[in-house]
Each structure stands twice: as C-alpha cells, then as structure tokens.
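As structure tokens, one chain now follows by itself in the form predicted on its own.
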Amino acid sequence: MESKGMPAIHVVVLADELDRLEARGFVAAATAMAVSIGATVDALIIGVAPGEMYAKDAVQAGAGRVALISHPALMVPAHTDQLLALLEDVLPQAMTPAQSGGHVSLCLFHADAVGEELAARLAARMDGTALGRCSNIEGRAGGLRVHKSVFGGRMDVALATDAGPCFAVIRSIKAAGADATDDSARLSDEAVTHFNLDDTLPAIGHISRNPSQQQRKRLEGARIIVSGGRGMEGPDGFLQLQQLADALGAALGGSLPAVDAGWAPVSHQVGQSGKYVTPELYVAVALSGTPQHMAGIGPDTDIVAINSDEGAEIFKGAKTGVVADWKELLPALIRRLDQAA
C-alpha cells in the first residue's frame, strides 16, 4: 500500500468494532490531518470478513487506497493479542517510508481502549514512537508535530518528533455527507486490495460471556445521548433518564460519580476515563460539568443542560440551559414526548 510521490498516513479501521458512521468519521479525521502533512491516506480495514461497504465509506471520506484484510479466526469482540500479531505482519510493508522526502511514517488508530493498546504495543515492537491520543498532527521539517490535551482538557501541549514509525490514536469527526453514503458506487481495482489471510493467530484462553439483561443502545455512534450525574441522587433517577432516552431514541450515559455509585454501567461512562462521544445532541441532566467529563464530549456536539444550580459549570459549555429541578421537569418532558409519539 505504499503511495508514490508523497508520504501516506495509514489508518487502521477495525470493522468488527466500529459501525460504519464512526469508521467513516475516523477516516475523515485522518484525511483532515493529512492536508497539513502533504500526505495521502491509506485505510487498512481489518475484520473477520469486512465488506466493501467499509471500503466505499473510506474512499468517500478521503482515503486514496484501501486494503480489506480478512481473517476468519479473529475474535469478535476484538482480542488485542490476535490483532497485534496480524498487524505486525501487515504494517512493516505498508509503513515503508516514502521515497521522496524521507518523511516519518504514521499509523493511526481510533481513540478507544483497543486502539490505544494496539498503538502503544506496536510502537514498542516495531521500534517506533508512541504518540498516544492526539487532537491534531502536523508536518514539520523531517518529522511531525502533535498536539495533545492533558490534565483533563485544562491544557494543550505540542510535541515534536522525527523518530518513526509513529503510532497515534485520534478521535472521529462527523464526516461530511455521512448520512448520504452511496452503497451503489463502484470501486476501482486500483483503489482496493483484498488480503484473505489464514496464518495461525495466537491461541486465546476460553472466554465466557454473560449477556447483560440491560439492552441499552451503544454510546458509540449515537446521535442523541441523555446523560446523568451525581445530582440524579440514585438509581431511581436513572430509571427516569432511561425513560427520557427511550422517548428520544437516545443512548443513556453517566458521569464517573454516577457509575462509581452503581447507577449506570461502566460501559456507558462518558468522560476522560470513560467513552469519548460525538452525538449531535447531548442532554446533560444534573451534571456539574467538570473538565474531566467535558473532555469526553465532541466539540461539535450541541449540549442541552438541565440543572437546578444556575452557577453549574455545565452551562458554560451548553448551547441551551434550563435551570430547573429534574424531578419536576423530567416527568413533564417524558409525558409530552409520549403524547407526541
């Protein structure tokens, strides 16, 4: 997948982990970064049997070339030991530095727990540089300059490196025309390469899974999220939040204190130590709005804040604020939504 004439950013998309909308936004984010580096974007889409729909999305989001890499023995959900073994075979060929300019090779992963682990472990194994979670990456003479948010979003730092290959994780953005994906579009043979692998992957011990009895929408890719904080005062408050989420067709989220208290599952925690979410609308109920929580919400998200404390920090980042007691407002809001349904 070596690009001629200019360096390539290699974007690793785990098709069995990301839905199409999130994957397309990830490639679009890499494409936006590539402009400042003068690079092209090559997408490596990996899964048990990733479909061409992912390749079409990647091309529409700006990828110049796509590799569809399939392996029937990959576990779902992903096991990082298997993915690590697979990527160690694939990436050394893909990340050969471009012939012109001697640019540093760059490989990007989606900013989630799996992506962060893979980026760090691959950097160690391939004698590369681990850049961690980056908000932006720019080109500089002989290397890269990366921008990172630290201390729960309180400060931004810039780091420079000329040691490659580099491995980083970035967040998705809302891709232009994301709702208008053309599944009927044809891909040229030059744009897509198929790799059907069957080499032996590391053996994984037996893993037993017990499905949760709570069937909640995933935060990843949700267009609307209803989220609660410590001010919900207990599990009964979150039951009402779930009713509001159901009425809006939304996913349910929670702050760290709410998750620690057992009112919401850890898989639905939003914030610096939880999930990073990019919905169109984020309804924050009884949330104080700490920097650690706000660091988990995309900058393009419209926030509607409901809080009885008019001085709450959440109002500073909200597009719409309602000063009210949720115990009075939520039941009335749920009734109105049910009547309109």
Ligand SMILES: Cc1cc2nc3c(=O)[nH]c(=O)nc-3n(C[C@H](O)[C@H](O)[C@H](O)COP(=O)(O)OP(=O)(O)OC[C@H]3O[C@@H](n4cnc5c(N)ncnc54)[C@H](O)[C@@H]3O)c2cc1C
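For the two forms, the rigid core is made up of the largest set of C-alpha atoms that agree within 1.5 Å on superposition. Residue numbers count along the first chain shown, from 1. Just so you know, these numbers come straight off a predicted model, no measurement behind them. What changes on going to the form predicted in complex with this ligand:
- With a cut-off of 2 Å and the rigid core superposed, residue 16 has a Cα displacement that falls short of the cut-off between these two forms.
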Second form
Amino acid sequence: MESKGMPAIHVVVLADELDRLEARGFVAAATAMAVSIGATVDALIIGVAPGEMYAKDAVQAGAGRVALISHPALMVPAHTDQLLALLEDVLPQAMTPAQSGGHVSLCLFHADAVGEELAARLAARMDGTALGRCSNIEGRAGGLRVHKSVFGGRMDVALATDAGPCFAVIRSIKAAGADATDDSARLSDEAVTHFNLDDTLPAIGHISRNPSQQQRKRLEGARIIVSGGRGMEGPDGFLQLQQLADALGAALGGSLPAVDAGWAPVSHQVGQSGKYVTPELYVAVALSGTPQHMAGIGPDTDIVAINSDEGAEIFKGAKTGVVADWKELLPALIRRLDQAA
Amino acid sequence: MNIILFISGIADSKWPPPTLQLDPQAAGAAAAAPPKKLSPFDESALECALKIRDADAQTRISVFVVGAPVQESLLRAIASFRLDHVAGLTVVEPELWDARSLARRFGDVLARQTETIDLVLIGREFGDFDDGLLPPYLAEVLRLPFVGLVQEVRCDAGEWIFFRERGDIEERIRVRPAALASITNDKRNRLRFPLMKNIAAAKKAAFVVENTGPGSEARVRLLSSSVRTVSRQQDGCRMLAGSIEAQAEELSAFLLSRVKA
Ligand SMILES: Cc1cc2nc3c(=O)[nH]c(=O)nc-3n(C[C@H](O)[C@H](O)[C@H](O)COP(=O)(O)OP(=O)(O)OC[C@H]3O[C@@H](n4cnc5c(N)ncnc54)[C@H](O)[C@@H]3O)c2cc1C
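Okay, that is the form predicted on its own; can I get the form predicted in complex with this ligand now?
Below: every chain and molecule of the assembly, starting with the one above.
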C-alpha cells in the first residue's frame, strides 16, 4: 500500500478473531487517533476468507484504504507465527520513514492476547518501539505522545517517543451508527485491494486442539454478564451464579482469584489481565471492585453489585447495590426469576 | 533441564503508587518506593518451574529479579523456594517503560550464561508498567519460539509441552528446547508455600545484584503521571434496602426490566 500525501497509520484487523461490530469499533478508535495525529488509516483485514463486509465496515468507520488479505491455511483461533509471517511480508515496506512522510510510523492492533503478541514481535523484528495498551495516541513534534495506565489501573501516564516504527494495541470504541453499515453500498476499486495468498505458512512445534468439555457463552458481545469473585467461596457458589446467568441469558465471568481457584476458566477472567467487557449490565457478586478488576469493564456499563460488606469499593463503581450475603440473596433471586420465566 | 525466570514483582497495592521520576538523573525515588511483592503472574511462572523440578530433580532453576532498584526482600522471598541461583538485575527507571531496552538487557544477561538454556519463563505481564509486550519481545530478541498465556508446562521425552486454553479450545503445544513461555494464572500453578527451613536459609543468603549502568537505552520517556482518583459512578449507588426477600423482589424486577429492554 503506497502512501501519498498525509502519512497513514496501519490498522491490522483479524477478521477471524473479531466480530464485525468489534472490528468496526476498532477501526473507528484508530481513526479517532489518526485524526489527532494528522494521519489517514490504512486497514489490513486478514483472515481465511474475510468477507467484503469487513472492508465496507472499515471504510465506513474511517479507513481511507483497505487491503483484504485472505489465506486458506490460516488457523482459527489465530496462530501468531502464521500471522507474523504474513505481516512481515507487508508491513516493513509500508512503514518506512519515506512511506510515513517523514513521521514516526505507527501500526495498531486490537487489545487482546493475539494483538499484544503480534505488536510486540513485529516491533522486535523491525527494531521498533512497542508502546503497549494505549488509551490515546496523539501526534507531537517529531513523534508521538501516548496515554496509558500503569500500576494496575491506579495511575495514568503520558509517554513520548520519537523512534519508529511504533506498535500499539488499542480497544474498540462504540462506532457511531455501529449497527447501520450499509451492506449494499459499493466500494470503489481504489479503496479496496484484494490479496489472495497461498504461500506456505510456518508453525512452531506441534499443536493439538480439542474443544473444552464445557461450552460457555462468550463474554465478548454479551449484553449481560454475571461475574463472581473470591467471596463465592467455591465451585458450588459458581453453580448458583451459572443459574443466575442462565435465567438472565447472560455470560458468566470471574475475578482473578476465582480463576486461580478453578471456579471459572481463564478465558472468562475480567480485568486488567483478562477480558475487557462492555455489556449493558454487569452483575458483580462477592467481588470487591479492585482497580485491576474494574479496568476490564467498559465505562458505559451499568454495574449491579451484591456484596456483604457495605464499605466494599465495588459500590463506588456500581449504579445499583445490594448489601447482602449471596448465600441468602441468590436462591431468593433465582426463584423469582425462574417463576417469571 | 535448565530453566531461567525473569521476575519483576509489583508495588504492593496496600500502599499508594510511588512518585515517578520525570528526570531519571534525579535522586530520591528509591527511598520513596513502596515495598514490592510477587505479582500473580510471577507466582505462576515460579510454580511452573517448581513443578518441572518436582518431576525431574535434575532441573536447575535460575531467577533474575529485575528492578529500579531491586528490593532485597523480594530476592529473599524468591530464594526461599530453594532455587539454584537467585540474582538481582538493576535497571534505570526509564527502561521499565520500554520493552525493547529491557529485552536487550535480558538478552545481554543470558548471553553471559555458560550453561545451555532450555526454557525461559516469565509472567504474562512484567511488573507494574508492562501490558504483556515484554515476553514476546524478549522471545524475538533471544530468537526463541514463543508460546503465550501458558497455564501448565510439562517436559516429555526431552521436549516441552505447553498447555493453554483459548476460548472454548484447549491447546497442547509441543516444542523442542529452547523456548520462551509467558505464564498466566491458573488453578494448576498457584504458588506453594516455602518450607520454613528454606525461608531461614534465604534470610542468611547473600545475593549478587548486577547493575546495568547509569545510561538508559530507552526510546520511550515519561512526560507526566497522575494518580487516578475519580470514581466511575458520579451519581452514587442506589442501594436496595429491606429484608432479603424484599431485596430479591426489587432486584429481580429490575433485572427483568433490563433483560427485556
Ligand atoms: C498484575 C496484576 C493483574 C491483575 N489482573 C486482574 C484481573 O485481570 N482481574 C481481576 O479480577 N483481578 C486482577 N488482579 C487481582 C486484583 O488485585 C485483586 O486481587 C482481585 O481483583 C480481587 O478479586 P475479588 O474481588 O474476587 O476478591 P476480594 O478482593 O477478596 O473480594 C471478595 C469480596 O467478596 C465479598 N464477600 C465475601 N463473602 C461474601 C458473601 N458471602 N456474600 C457477598 N459478598 C461476599 C467481600 O466483602 C469482598 O468484597 C490483578 C493483580 C495484579 C497484581
């Protein structure tokens, strides 16, 4: 993708990892940052066979140009070594200082485990700067200013770098008109370039994959999440939480101590080191509300807190609160919800 | 097998976060630093290494404790697991912001090791400043295969098997040594308690702390910092009062209204 005029930031969208809404919100977030940097957005959409809709979404979310890259041998969920090989073919030419109009070049990935790994490994391979999980990125004379949080969400910092190429991960935002992508709109040939690749992809070691015994409703995209903390005291408490989640059609999450104890799987951990979730409603049961946990809950989410300690921090972040022992409250609550069903 | 761990620790969250130095040459930050403890991911990485040693007593475990500066209490806490080698590595604060310069420092340390390295383990996030970028960056600097967010490691017929979950899929990845894995928290790797006799021995131990020198190779620098104080709920929390039955009644009506909305 050759750059003319304004510098472009590169946004890598993994179509097999993100649903359309997440992908669109990600490009929208990148576009908002590009505006403050004075750059345009080039989206690289990669997948086994990413649909044209992803390209339309990206353009509507603000991308100036889109490369739709398909490779039939890509593994799902993603295998980072394969993606790295693909990106290493594309990004070094696209991110030279000349291509970036003399500015520090920047490539963005979605803030999740795969995005973080790719951002770091590409930065290392291109002797670049890994900026980490940024809440905002702005242009400044000769470089970039990035904003992020440290000390488990207890402190905000601004950092500067003049050394590109830079790699960062960012979170999706709720894109304006997110539900309203016009699927019938035609894309200009200039905006979208198709690459159908089939070269051999690398792999490390030998990977075997099995579906886990229990299929769970995903946290990503859930309207309601019920989440439990250390105060649930054991797997039986989590069985009751699952009943509550089922009655509400909700997904089930947990805090780090709940995952450590084996009551919830690590892929359902919410927080700084777990999933970042943005449901409409988050029912937090026997969770104290530490900054590390709250860092995983979107600012527009309404929190309902159930905690036996009236001084618990979680009530400061909640819209609705109940001071109660869950062992007494949950059976009464589930009974009522079941009766209403 | 020869295992290397890098551990940073985190500032104890019972204390307010420390004042960060805008000017790295200024003195005084060290004195104000809150005590450090192991992060949940440091603990998980350490336990993974200990489990490998449980299965094969020939396993050697060496730990480098990294800090600006390194706290002796952390060195002692780690040494109380009867490890083969525990040493400190002091870096300058600006380097903690930059995965590139930290990874290169660690690369220099490992280049000086005389024994073959079979496995490098590191928590999924390194200390208070890293968002999970240091472990994969380090793997690239060391030119080792990388497996991220591992929950369990086993050695089988001279090869490593890494176990991890990705959504509803369980993965088992078999890799020939040497490799680098980042470790996440899991029931299987909750850190055991050290034995009293080993705690006593660690109290008397002396540690070598290597200093990487006053210069910084960091390409990222701190512009400003502010402690977060704002609570996310400005209007206050509506508390549901009354007996358990009354609370359950009001809460179920509220939840149902949101389900149907
Ligand atoms: C580097 C790092 C990363 C981290 N990442 C995360 C992360 O991603 N996610 C995360 O969650 N944590 C994370 N943590 C851990 C975090 O610091 C806290 O330890 C954790 O969030 C606390 O979890 P909790 O609220 O379940 O437990 P606690 O803080 O122990 O709270 C338990 C709560 O249950 C209440 N309770 C007890 N019994 C009952 C009862 N019968 N009925 C009702 N209420 C009851 C108590 O009043 C208390 O408020 C991280 C920590 C570090 C250092």
